[in-house]
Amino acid sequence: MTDGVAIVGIGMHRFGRTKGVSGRAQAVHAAREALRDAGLSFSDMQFGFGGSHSAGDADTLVSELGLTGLPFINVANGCATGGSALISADAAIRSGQHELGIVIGFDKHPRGAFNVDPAEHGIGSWYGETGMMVTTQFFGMKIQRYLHDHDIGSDVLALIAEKAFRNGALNPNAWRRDRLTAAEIAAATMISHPLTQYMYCSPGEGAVALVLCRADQARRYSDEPVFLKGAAFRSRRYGSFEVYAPWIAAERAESPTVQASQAAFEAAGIAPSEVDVAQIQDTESGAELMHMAETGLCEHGEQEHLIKAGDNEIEGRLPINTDGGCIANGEPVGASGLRQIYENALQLRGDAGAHQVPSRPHVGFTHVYGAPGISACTVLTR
């Protein structure tokens, strides 16, 4: 068993809409920047693990990147394939079976929203036909149940979603870089009551690459590793009221969420009072406000405040996706994850530019957020 992971390279390809450029030509740029990053080449990897949802099989990446007969194992687990990938990889080295790989996710997903069998989730067609595998209708529900219980006015999902578009326009990787202002954001088409148009995220493209290997010999490869403390992966308890979820118990439970950012916290022996700088799912507008309570970040009802007051801003007390989050990148299904990675290690490495966190931050955390109510956290330091 070996004492930790570290992160030594990083590689990205940026998000949005790149017409002509294949999801796999995507990750093959993504993973080359991630070797490039970390002074390796793809015969030094032991191991990948990798996912896309909708761009093709990630193992068939090595016709591209080399056919050195490593490991590579696909991994397809929703929005979490990211996260799922990274939790395998260090898994992978932890155990002691190997000390060096790669983790790739990336997607091209077709223009307009998801288009879901229920049948692949367990559930009858009837559950389609009320139109509820349109996400838009679940998390419009949710926030504005979650609204009403905590006394929150609906006026800060606007704010949340104007932060996204101003730090994305920082963001070079960025998909969406046009500032909005709450009012427009407000303003916009109404898509499910509270949440206007601005305040969804849109399917994408994309692709982000990571380097790991054992935390004893990081430093051979990189002059500033990210440490990745803990990493947990959770999926949904009976009575949590999740993405697909058919029915809802009269007895309600904590999200997945809960549990997955516990484990992470408690695996690297760090609270999240320590947190200096986090990326949550962000879906929506609404996720994220949910989220900041449910990864412990504050406490439930806390977040009106803590918004308007500026404290998850760049240069607030707790910067929350810093880069613009999924509302301003788009989601590329099994990139996200690993995005809110990258963005972390640009800010534990002070290579963040001009959405670099002051002070450069010491502890970053990570959550995502998918169906059918999966949720994966890390916890990462330098």
The other form holds:
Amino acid sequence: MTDGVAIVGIGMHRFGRTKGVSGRAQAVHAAREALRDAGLSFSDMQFGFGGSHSAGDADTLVSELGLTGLPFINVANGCATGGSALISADAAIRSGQHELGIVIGFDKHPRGAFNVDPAEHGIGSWYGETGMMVTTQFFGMKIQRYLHDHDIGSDVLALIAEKAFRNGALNPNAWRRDRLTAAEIAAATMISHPLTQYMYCSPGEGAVALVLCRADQARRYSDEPVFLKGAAFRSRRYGSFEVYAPWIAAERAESPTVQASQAAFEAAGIAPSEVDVAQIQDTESGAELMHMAETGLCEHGEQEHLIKAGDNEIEGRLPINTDGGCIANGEPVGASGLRQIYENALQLRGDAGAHQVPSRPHVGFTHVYGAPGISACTVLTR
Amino acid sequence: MRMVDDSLVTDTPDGPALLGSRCSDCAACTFPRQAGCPRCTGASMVDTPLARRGSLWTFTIQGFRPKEPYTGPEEFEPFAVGYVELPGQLLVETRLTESDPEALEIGMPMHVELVPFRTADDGAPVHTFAFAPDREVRA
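Mind pulling up the form predicted together with the partner chain next to the form predicted alone we just looked at?
Expanding to the full complex; the earlier chain stays at the top.
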């Protein structure tokens, strides 16, 4: 057993659309960058975890990276695939099974919203036929209820997206690098009331890889290791309100994000109030609003004040989605959760360039949420 | 009447109702029917007609034609979707007959109806369930 895990190599293929480059090729690029960052080669890797929603099986990347015989396990957990791969790697090292390995997330999606087969979720075909198997609808319904319950004005939704594009413009790896004003965002095509086109992220392309090792060996590979202090994953409970749900219980329960974040903070021995920079799932701007409170970073209903006061800006008290989040980066499902880790690692190392949080952060937090109601959170320190 | 899925509804003396399951042990309800209880993890579910009336818990408007597996008309009209709370039973996700967001309000009373949503190859209308604001009954 070891009591700690460190991230000693990070690599990324830029998000967006890269014509003529397969998702697998983007994954190999990210893996080689992460290995180079750690000063290691693929033959040093003792294990691999990886996943992609629609660009291939991660384990088959070994044909390009090297046929070394390492155990490489495919991970698939919707939008939480990257977070799940990282948690699997954390357990592999923490248990003492391995000391050094790689995590890879990648994807390449066609344009437009995801279409999903209800049968894959154990739901009858009627659900998709009648137009309810649509993630964008769920987000519209969830934020509608949330705004109602907490007496928050819908104008904050445009402000959150405006911040995402402002931060994305500072990030050379982001997809959407044009700034948009809150007025332009609010006036855009309505996708699912009250959410407009520019409040949603889009399925996209990209890849991220991380090299992880036992914490006590971290300085062999990196002068600036980032420590994975807590990592936790939860699925939905009876009574929580999640995507692709033909019904929900009459009694209410908290979202899996609440349990996952509490467990991650508890494992880290760090309180939410100590977080210096956070990357939280902003599939659309309502998700960022809700997840701010579900992760414990603020109280329910407090968000409107925080957002309008500028607290979540890069220069603010609690910077959120400093790389532009999903809204500016798009969502290559398999890579998305690992992008958040990559960004926090840059921030903790002080290497984020134009989107660097000025007082170099000590504590980073990530949260990724996926269908049909799963959440993975991490607490990182330097 | 042709339904998108015959197992979704049942006839009651008051009219068609959604057909769900109720746990004999802990009284949890599901829709549609299922064999295992998501609340107490048991397997004593029995068929139960769900309440025909409830209140709107949340809603949105579907603003674009969904991709497959959606089978509605090619010519797309935005439609509303919401969750309706059926007292003491559950919240059911449903299409709504009213698609103007200004005419919808959380908490408003609603009732279930069977509505056509597409035309089959032989020309017959295919129906699904939807909830309608109660004021449409009074009007």
